[in-house]
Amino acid sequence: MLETLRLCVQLTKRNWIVYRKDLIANVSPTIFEPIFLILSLGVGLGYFITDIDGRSYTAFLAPGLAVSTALFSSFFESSYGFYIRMTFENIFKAMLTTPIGVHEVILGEYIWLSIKGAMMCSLLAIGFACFGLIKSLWLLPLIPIAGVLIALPCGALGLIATSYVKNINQFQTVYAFFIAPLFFFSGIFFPLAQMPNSLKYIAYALPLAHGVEVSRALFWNENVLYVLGVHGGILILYSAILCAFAYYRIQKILQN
């Protein structure tokens, strides 16, 4: 067990070393796109939308945009990133000639996705906190939890997509028909309570809406324990199911 953990950590360290070589370029799109969104929508539309659940539109947007960074960073890492490492660079094939096995490769990727999701979510939350968009700074250290809770199931979705696509261009279809709707219809931009019941049920049947609820509880300091228990518990269940299925699918490919 300890040896497996050590090898997983080594794989995670390898990903971090590669990632930090071009850190600014790697971090910039994930961090600055939500910032531009909150400036254009929060400030622009906020002039016309002055009250959502007793808050400004900017304050309403911030928690969902923060946690969405974990969605995008984990999905793209486990889809495009994993596919390139596996298919074009043959990195995993080389790793499997060492004591690292398929088990360590996949678990190491899960650890890396969790760290990356927590880091991205935290960076954006710190930025939003500088503008007074987090009610209690004491809850700021809990923000990485929301990042991890989203990064694992969404990263697993990326690995599942990787196991099915025939070429790298097919990830665009997955993004267009699944990830983009997941982002736009998970309650980030408007309250899910205002959606028709059918769409609301679909939104809550997917991970991101629960991550948005967790992030809002932490940003707004409202019902934190209850939301972590309910929506956090649902995300843990999603993570267990999706990570297990992704493991099953990717294991078969790496063993061939």
Second form
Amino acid sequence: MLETLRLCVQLTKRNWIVYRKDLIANVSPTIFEPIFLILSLGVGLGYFITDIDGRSYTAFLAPGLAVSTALFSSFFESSYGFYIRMTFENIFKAMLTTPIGVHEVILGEYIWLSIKGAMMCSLLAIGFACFGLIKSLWLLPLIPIAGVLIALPCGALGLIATSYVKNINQFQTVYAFFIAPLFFFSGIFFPLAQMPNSLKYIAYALPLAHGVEVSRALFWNENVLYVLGVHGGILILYSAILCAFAYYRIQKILQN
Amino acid sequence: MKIISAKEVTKIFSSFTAVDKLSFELRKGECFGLLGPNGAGKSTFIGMLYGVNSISSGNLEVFEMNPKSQARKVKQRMGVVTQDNALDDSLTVIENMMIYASFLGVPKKEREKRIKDLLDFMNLSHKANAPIRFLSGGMKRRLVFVRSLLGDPELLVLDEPTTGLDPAVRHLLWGKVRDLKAKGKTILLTTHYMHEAEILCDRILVMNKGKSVAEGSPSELIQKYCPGYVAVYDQIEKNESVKKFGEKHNFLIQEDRSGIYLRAPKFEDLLKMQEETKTFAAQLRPANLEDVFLQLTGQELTADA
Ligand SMILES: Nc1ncnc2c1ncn2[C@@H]1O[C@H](COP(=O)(O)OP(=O)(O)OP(=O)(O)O)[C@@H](O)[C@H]1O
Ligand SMILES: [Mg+2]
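With the form predicted on its own already on screen, would you show the form predicted in complex with the partner chain?
After this comes the whole thing, all chains and molecules, with the earlier chain placed first.
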């Protein structure tokens, strides 16, 4: 048990060392896309939308965009990233000859995804806080929780995709028909409340909408305990189910 | 102590039998060769030794432990030179080794020194800070040796360690393998170079299509399957006279697209054949392991091998 943890930490260290080499290139897209979005939509479109659920459009967008970074960073890491490490770089082949086993490879991946999700989400939240978009600064330390709760289920989805694709190009299909709609229809850009019921149900059947709720509660200091309990609880459940399934799929590839 | 004990070990991938009732024992301090054509099941067997391939039936023990359920303990004492280098291309030589040393639980204080010593041993010190992509094929292979030795393993598994390397590097690696053996390491080697197996291995197992077809020391195998001497004529034409001579004297004759092989128990017989037929062989030599290998696995070489 302790040894498993130690090995997972070493694996995470390895990922961090590689990631650090191109830190700027790795961090920029995840961080700057939401910043451009909040500038173009919040500031630009916000000129016309002055009141949305009682807030400025910028304030409305900020929490959802912050948590969306966890979706993208974890999905890309566990799809393209993991796939490349597994099939092109072949690094697990050699790792598995060391005391590292398949479960450490996968658990290590979950830890790494969580750290990245938490990190990205926090970076943006700190940036937004500078512009007064976070109501109670003492809630800022809780933001990483939202990042982890989104990174785990979405990263697991990426791993599941990795276990099904026949080649690396097929991730584009997953992105176009699953990840992009998830991003656009999870209530980041408009309140889900006045959407048709069917769309609402679909949105809440998927993880991101719950992450947006958690992030909003923390940014706006509204019903924090209730939202963390309900939506956070749902996300924990999703994480457990999806991570377990991803584990089952990936271990079948790594060992015979 | 038996380092590896395999009893009727079998591996079935869905319906394809890759390893078929393989049995052998590897004793401490021995260098054991696992030979066989492409697809014979060598790498599949090696995968079973470190737990990435499960055992479909039979019994396999490494250090008297179950390599699947006690994989971590087994792997702590075993180093593997994998068939693919599988080096971490995003990292430098030293970073690669530091990470693997950490996986193996080498104490922090010792890591640097151990890596430095092993890079010295494999003549790679000058490349310590180079990214992996700047290494030649031979350097990468030597680095994989370094990686396999980081944990100071008792058992070293070498899966085609010299495939694709130039003769100089190959000779260098043979020397290193001998050094390691002299230091008391037990070695399991697979290779397609029969000469390599002949000079390095105490015992050899030849497998074909997952099955063991022969086992023994190189000289035993030669004695048993191809005793004597060989004359090789590498021309396709003009072989009629030697063939006739061979048939008359009951030589073992093998003919294929690359030429004709005549085997005789005595060297003098082959010399006499040259004199009488006035055709000179491209090679006149004692039979070697390659002859054994071809004899045991060659005839049924098929397109899917
Ligand atoms: N995961 C797998 N699923 C199905 N078949 C497999 C799998 N791995 C290996 N095989 C098959 O098992 C057979 C043995 O493969 P293996 O790699 O063990 O051969 P080998 O003796 O190492 O060959 P080579 O000398 O080419 O390395 C091959 O026919 C291969 O296609
Ligand atoms: Mg092989």
